[in-house]
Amino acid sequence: MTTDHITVLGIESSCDETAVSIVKLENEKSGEILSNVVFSQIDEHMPYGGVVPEIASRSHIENLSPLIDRALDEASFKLQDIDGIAATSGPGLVGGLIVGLTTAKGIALGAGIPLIGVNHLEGHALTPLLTNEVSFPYILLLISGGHTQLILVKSLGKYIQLGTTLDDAVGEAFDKAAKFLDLGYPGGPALEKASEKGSSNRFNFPRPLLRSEDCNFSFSGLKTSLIREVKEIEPLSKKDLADLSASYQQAIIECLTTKSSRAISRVKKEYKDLDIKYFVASGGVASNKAIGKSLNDLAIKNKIKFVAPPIKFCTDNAAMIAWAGGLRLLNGQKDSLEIPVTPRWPLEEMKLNGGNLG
């Protein structure tokens, strides 16, 4: 790829969101969004309180299609305009990718178009380098229903994990709860909802590993505690779900905060070369604002900025999709139409020429 103005299509179909996207890269530090179409599975998903893999698969089926159609018009393209296809191919789940890389591996044979596998994490990583003003290097917050990690990106396909969970996720953590309490679905928005009338310091759940000195988190036990609390008081009257979601939140946001403390420390430590200006997160849970503000003020007491993307671009997406694959495509990376979907794929595994892509 010699010019540096490239067009690419993204499609996201790692979990219960079918999505389109194209960007423009004028060069590896701007991008412009021409479309970002999204086909939630929500009211698909709702009757079982959570994603039920065989549906996500058949829903993404239904809705691909339609969506590039969608993406192309909204953007005045057609597909012999575009210069690179990328696709979420890992991780995630397997019937979901095997659907939007399947697609995407058609559409660059048909067009004769460079084919780049993405992964779900780095298109996280790199949002906001697209939505925002921030440079490499920084210290990323990525928290959503299956990661959560914080890691040190240094440029792209340079990677470096600092802290990761032991067990389950923050978004996991969240929709376990929310849904022990027949808060609704999804479960983050609706904790998060409850817990604006609830009293953070009446209950004392646990806080795992807070005192540990690595940068690991564990939420498993959360609910575990949860459900101790609601044995000894129910039934549970409005107030009850008020505070014991706003006190099970305390709970996480003090986990985060403290972790990324620790991450941000280290990094400045046994980093001393790299200029770090920015701490930012990433990821569908980053949208909660109760996180986001304790975030913010852990970075201005490390003098440093505080970035999250519009709350649109830390749920999945394919902007994201379609810009970490454009970044790809400007330093050479063209995949081979037998790339396989990776279910397991962690982010420090990515090299700038494909990772175990090749």
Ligand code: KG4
The other form holds:
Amino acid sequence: MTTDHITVLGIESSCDETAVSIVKLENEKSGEILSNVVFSQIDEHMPYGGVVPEIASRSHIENLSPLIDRALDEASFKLQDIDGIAATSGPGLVGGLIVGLTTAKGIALGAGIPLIGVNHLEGHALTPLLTNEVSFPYILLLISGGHTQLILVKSLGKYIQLGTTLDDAVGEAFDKAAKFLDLGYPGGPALEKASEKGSSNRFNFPRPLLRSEDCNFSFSGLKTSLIREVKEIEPLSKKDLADLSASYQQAIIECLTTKSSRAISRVKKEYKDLDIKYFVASGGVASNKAIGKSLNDLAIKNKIKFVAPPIKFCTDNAAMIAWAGGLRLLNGQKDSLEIPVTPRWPLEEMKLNGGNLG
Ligand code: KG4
Ligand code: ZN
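Moving from the form predicted on its own, what structure would you give for the form predicted together with the ligand?
Next comes the full complex, this chain leading.
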């Protein structure tokens, strides 16, 4: 590399979005997104009310190559001008991961450029450095269809899990409820919309683990209590649907804010040497306006700044993969073409210099 910046092509295919992006960077404070294309498979999974892994893999195969061409075109780049290729190698659905990582290996081999296997969660965790005025260290609430975690992000590769869900992810709680209430797919935005005119205190849904002193979550019991309430008041009027949605969302909000508050206090107490200035929410669920407002209020109370990346970078995208891969490449990481996909790969198990085989 002759210049002080590098350009990395990123591929994301761990769930139901096929995405490619090209990012230019010099260090953790300087990232520029040159192109960012995403193909969402929502329509293909809609008839089933959830992601079907076989359909997802096939769709990634069909869409990845044209998306790579588009990302290069939009950035006015040729493959031979790219300094590195980063692909999500875990966690996620194994079929999709194989499609993305194998394609990246082919490109790395053909173009003679380094390969970096990226942890999808690290992509989400480092996004605010790319999209917002944020610097290490910060507390991250990662809330998506697959993950619900509170993480202390100390620096590249140094993550401490403060809390996690013991069962369903928060996005799943939204999706399952929306499916049961027949509100539409994906469930999160549908339930948020349905709740707009509803009363959030008509139904008293459980707030699991709220009294436990840890920062963990549990959402699997929520749907059961929703089913119970519905059985009692059927048939449902429009008002019932709105009230059920709003009350259900309120229960989720209270779990998220209470545990986030506990995480902030714990970090302030246990990591006194760290100057935590930011509380970041990322993942698809962070685009929920009521959740965002409550988290912002919480941050104000704790005298730290609330940050949520723009929605298109909160949900799955490849800019975050190119960015995380680029930071690792700058840090000296180059993965072997032999690296496997890692469907289960907690962020805490990351290593600073290549983590895939650990
Ligand atoms: O981050 P994401 O796009 O994909 C992964 O799961 O990695 O998150 C998707 C999840 C889905 O469960 C979806 O229902 C939820 O985020 N979601 C929302 C909202 N928008 C998306 N949940 C609540 N309110 C929303 N506005
Ligand atoms: Zn994700």
